[in-house]
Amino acid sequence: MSKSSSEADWQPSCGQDALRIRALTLNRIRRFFDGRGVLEVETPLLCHTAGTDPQLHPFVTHYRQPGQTQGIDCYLQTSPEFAMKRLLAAGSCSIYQICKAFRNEEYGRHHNPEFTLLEWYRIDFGLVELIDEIEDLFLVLFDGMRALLPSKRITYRQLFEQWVGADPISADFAELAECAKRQNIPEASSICGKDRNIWLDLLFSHLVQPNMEQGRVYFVYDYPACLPSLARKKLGDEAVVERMEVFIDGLELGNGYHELADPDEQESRFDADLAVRRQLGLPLPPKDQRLLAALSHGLPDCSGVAIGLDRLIMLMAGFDQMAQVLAFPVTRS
């Protein structure tokens, strides 16, 4: 390796301004939640279990105590969600955490296998109150950085019908395929097959997100029940779940729920995820029995959200690649 290339490789990928913006952002977040009586917590990143979502791919490592011949598989967490819910069930107040999370996925403009999450849970909040708080936080974080247009709150169904031309809940596969064909996505049928979740994700990412207005925060809520994650079903309309996602410039920044508290429903979702994983030949992480026990003990009524801070800082600073706000992305770590 030449001296010039070696010198370039050891240096951070972001500039000093980006480091200062990150420091300012972390400071503002802590002041924001401290002012609202939300407690900062830390939970383990290395755990005995991981999320079962087939779309998530955790890093797996092996832990063996000195002197022992056998060890156990451990997982780098894709989110601190399960551990934070255990704290809530144990009687904590509303809590937040700023931490690293890990996903064994691609590296690119908007992805890095190691990233920073801001995750928080508010007791006695529904989705409306949670969205209000996210909006308040963004007003604080974007102050002096970048002007934003007034936010837009819209249901998943309304947005999907507007840009895809089909009802995401009632449309059959033939109708979804016809929408993809009209929008010049001929490969959609071979990619999605008979999996409604993949159909909705593909059409939303290809046709809805690119049409979101630049500079406007979108709060998309009431997701179809086939895309539940860990949200509870909506009372009075079980075709949807109380889930929301937040977008800026068409880029997804966060995922939030009115949190599922029923341990039986939670275990059935674990089982459904594991069945899909088994069908796809993916690893089968163990179900988090401690989370199920915590839910059985009683999770307080709450809503929570996880925000990808690297993406958020990237947008605040006016950059278009996450590497521009990371000191050492995976290519330089």
The other form holds:
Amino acid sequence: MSKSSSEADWQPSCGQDALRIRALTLNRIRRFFDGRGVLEVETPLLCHTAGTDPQLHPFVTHYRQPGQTQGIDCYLQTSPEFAMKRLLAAGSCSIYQICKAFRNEEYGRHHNPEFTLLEWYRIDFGLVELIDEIEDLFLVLFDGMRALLPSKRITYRQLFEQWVGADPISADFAELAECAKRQNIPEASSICGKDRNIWLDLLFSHLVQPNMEQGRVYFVYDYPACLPSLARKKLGDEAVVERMEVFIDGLELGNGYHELADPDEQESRFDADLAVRRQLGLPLPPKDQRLLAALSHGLPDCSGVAIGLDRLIMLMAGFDQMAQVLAFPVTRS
Amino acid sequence: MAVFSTSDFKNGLKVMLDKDPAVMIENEFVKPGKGQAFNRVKLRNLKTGRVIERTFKQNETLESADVADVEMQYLYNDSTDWHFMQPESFEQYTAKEDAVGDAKKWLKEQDVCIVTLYNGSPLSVTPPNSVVLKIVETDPGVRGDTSGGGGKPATMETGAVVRVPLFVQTGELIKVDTRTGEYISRVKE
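Please could you give me the other form, the form predicted in complex with its partner chain, since above is the form predicted alone?
Okay, now the whole complex, with that chain kicking things off.
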């Protein structure tokens, strides 16, 4: 790094206003959940296991007990999800957490490898009640910051059909390729091949998100069953899972699920992820046996969501780069 | 030939795209929280100037293009070709009209400009950001006008036409911004 750049690099990349908006936001979030009887908790950032998700690359570090020369691999968490579910299984009430999460190989205008998450779980909530609560929270947080248009709730399928012109669940690869070509992404076929998940990720991020109306909150729900993450299958409709995502200005802010509680189903999703990882030559993190044990003990019926706070604060403040609301992004950390 | 992976992508990178040299002018990292990462890239084809949008999956690669920006002195034009010289090596290069493009109206003999070489041949020419040129023709101005309010067209020695203030006269030297084509100031000889 050159001398001239390091001389300016000690300065924060955000302004004083952004620091104040962040402090106010944290304060409002705590008042919001305290008022609703949701308990604030903390869980470890340093973990013995990592998520198996093939698209998430955890930071790996080395843990040694005092005097030990050989230690074991530990991971910086990519999300507090598993630990929070263990608290729920152990009998906690509804809980929330504001914490750092770490994801390697993610950096850009809307990504920083270290970022702040707000994650919460509500016992006896379905996705509809959870969406209601996210909407209430956004009203509180955006108050006095920026006016939002009334929110829109729409299924993944409807939104995808509207902007891509094909059914995300039943369309074959030739049809998806045709849509991509028509909309000026001819390279999509060679990128996505015969992997429906990559097809959906590409078409949704390139053709759907940029077409979302500015200033409107979108709650997209009923995700295709091939993108289950940790959501449970929808009763009566095997094609979709009870997963939602929330967007503002076309930017993804959070993922929410009616949480999968079945330990066998959870383990088979771990195994499916690990099979993909093996195929891609990615590291194979151990399955979180403590989560599986907690689910076997019994997870109360609940819904939960994680919201990227840095992005939310960026949108509240009317910026378009996350660095404008981070004191020190990784390039200056 | 060097190869760039998506993690090396950045503005200004010169790469081969569809068998033509191109320069990267925008690189956006796109990744659904739980999904596949992409780089959404804008590139300018260095031959045609066309801007192309293209998506790459993480870890896809592009070959580097043998493209270099070299400072050269403009020597002369022989009615078909433009001739340049690298001042240190005295090596001379010949550029065709399509390579010189719009730069030709700003090129004055002896001026130093940037010649972009592709596999050793001139691909494009970038004039200096500002040049000093002589006015060969403009309408006589109105005496006493110093504001330059409306201005008038003036033809330069190179053929370029620039809007100048009314008080500027034929035979004078002016400084022009070649990026906007706008008058900057008068220059004393």
